[in-house]
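The chain below stands alone and is given in structure tokens; this is the form predicted alone.
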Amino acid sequence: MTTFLISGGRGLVGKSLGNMLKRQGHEVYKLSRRPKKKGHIYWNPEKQRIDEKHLDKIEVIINLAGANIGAQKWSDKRKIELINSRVNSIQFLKQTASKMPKLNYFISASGINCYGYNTQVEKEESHEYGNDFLSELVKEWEIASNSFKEICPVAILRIALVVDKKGGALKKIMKPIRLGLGSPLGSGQQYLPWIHIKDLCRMFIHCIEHKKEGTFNAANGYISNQEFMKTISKKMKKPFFFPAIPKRILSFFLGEMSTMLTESLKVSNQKIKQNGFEFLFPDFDSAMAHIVKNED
């Protein structure tokens, strides 16, 4: 058995990963600024204070703390309070980790938009950060992680759209759709990448289960916006004849923020498989078959 400190355990990635652990027989113990369950420890990062009575315990932290970004538009309030909330309470818990004297690992999520847009290469782990805001907070991002080799073992997951039913992207995108209005975003060529939970949560265990160290795309694959949303409906058995929805309208509505829906790109996931990860579901028809067919 495990014991584990997970941030950002309340949202959909950290409650999946809480309970996939939890079953394997595993200690797990989240971070909250509101703790109202057994197993939650007080933080707030801004205000520098953490409950300390069980971070003697803690052996792995999964950090997967950070502000939504897709809850509001990016004024340039919001990328300095996006990045601060990734950057601040990664510091904080560098802080917190001498209080941990069991700690040996720290795995933090990351974002696959880090490489910028519109282009056909398909992006390893290896190529450049892009110059949009999307490639600065993640860079931000990973730079505060990374600062965790001083004390243990890092790896980071590039995450791209994660696919579940209970929340995220993927539920707002299926509300229209269930109405009968599914249609493109867009062009709808642009490539998008994606992954299910499952294989998600999977990945974090693999890496903390043989100590991989370093930086992972997570992702199954990628996959056009069109079809994506084609795939969608026809596994909803709705119809799929509406125009595409113009950029412009997009841009008009969720202003910067539109282009992780409008703009292309591609990511590779060799290097995971490399390290012994086998997805669950290797194409998103697979994965949506799944999804609808265990919905509530």
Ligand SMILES: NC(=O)c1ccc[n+]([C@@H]2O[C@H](COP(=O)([O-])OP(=O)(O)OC[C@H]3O[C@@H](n4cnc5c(N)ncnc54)[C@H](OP(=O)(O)O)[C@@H]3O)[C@@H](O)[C@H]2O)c1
Contents of the next structure:
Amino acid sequence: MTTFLISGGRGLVGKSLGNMLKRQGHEVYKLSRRPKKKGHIYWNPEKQRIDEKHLDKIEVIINLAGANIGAQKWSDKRKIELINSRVNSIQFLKQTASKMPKLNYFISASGINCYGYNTQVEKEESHEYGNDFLSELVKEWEIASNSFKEICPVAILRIALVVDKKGGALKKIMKPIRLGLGSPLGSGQQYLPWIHIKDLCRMFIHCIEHKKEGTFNAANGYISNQEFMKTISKKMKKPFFFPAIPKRILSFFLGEMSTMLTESLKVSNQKIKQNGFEFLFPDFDSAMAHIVKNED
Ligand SMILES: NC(=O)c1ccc[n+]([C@@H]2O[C@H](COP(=O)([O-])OP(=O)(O)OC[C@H]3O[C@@H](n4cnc5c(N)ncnc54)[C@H](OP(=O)(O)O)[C@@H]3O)[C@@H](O)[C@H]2O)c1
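Can I get the form predicted together with the ligand as well, since the one above is the form predicted alone?
And the full complex, kicking off with our chain again.
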């Protein structure tokens, strides 16, 4: 049995990952600014406050904390919040690590949107960061995570769009489709990397169990937006005939954030496979079939 501390553990990924770890017999504590139940530990990285009870037991930190990228338009103020909520949280966790004598591994979330967009190349972990806002955010986030190497081994998962109907982008996308309004976004030809929530949680656990170090693309694969929207509609037994929503409309309503939906990114998942990880879902069709059937 291992004792885990998950920062941001009350979010979409933290809930599933925490449950999977508990089912395997591990002890799981979650850091939250709003602790709700047993096992939640209060912290507030902005105010540099943390309840130190239980920290002496922690062996592995899983860092998921950060203001939600898709929750609101990226004003200049919001961009600073998105970066600071990640970088400052990790720096504060690092200061707190002196209270964790048993800590022997740190693994952090990061984002797949860090390579820039619209090249035909499948991006590998060794490729350069892009020049857009998300690339800059990921770079700073990963520098902060890698600073944990002074304390223990570090792994970073560059997470693709998480496919889970309980929340995140998919839940939002399924709403209009449920009303029969399924349509491609932008040209529909742009590629979107994705990962099933179950495979993402399994990948975290794989890295932890095998003490993997380094940065890994966390994506089952990528799919064109047209196929993505069509597959969701098909699995939900809903029509898919609405005209594509033009890029300029998405840009008007979502601002710069719309680039996550309208720009194209292909990524390679060879590195994690070469490190012994096997995906459960070989393609988006099988992933969506699982999601819609509501299997656990
Ligand atoms: N879901 C995706 O599709 C996806 C894709 C790529 C990368 N990621 C990354 O993976 C991580 C986990 O994703 P998720 O979908 O589980 O995110 P989520 O549901 O938004 O949860 C993130 C958690 O971070 C905490 N948080 C928010 N603002 C914070 C702040 N200012 N300071 C400290 N903590 C803060 C919140 O915990 P409390 O309110 O309890 O404090 C929240 O529950 C995130 O960093 C996200 O950016 C997710």
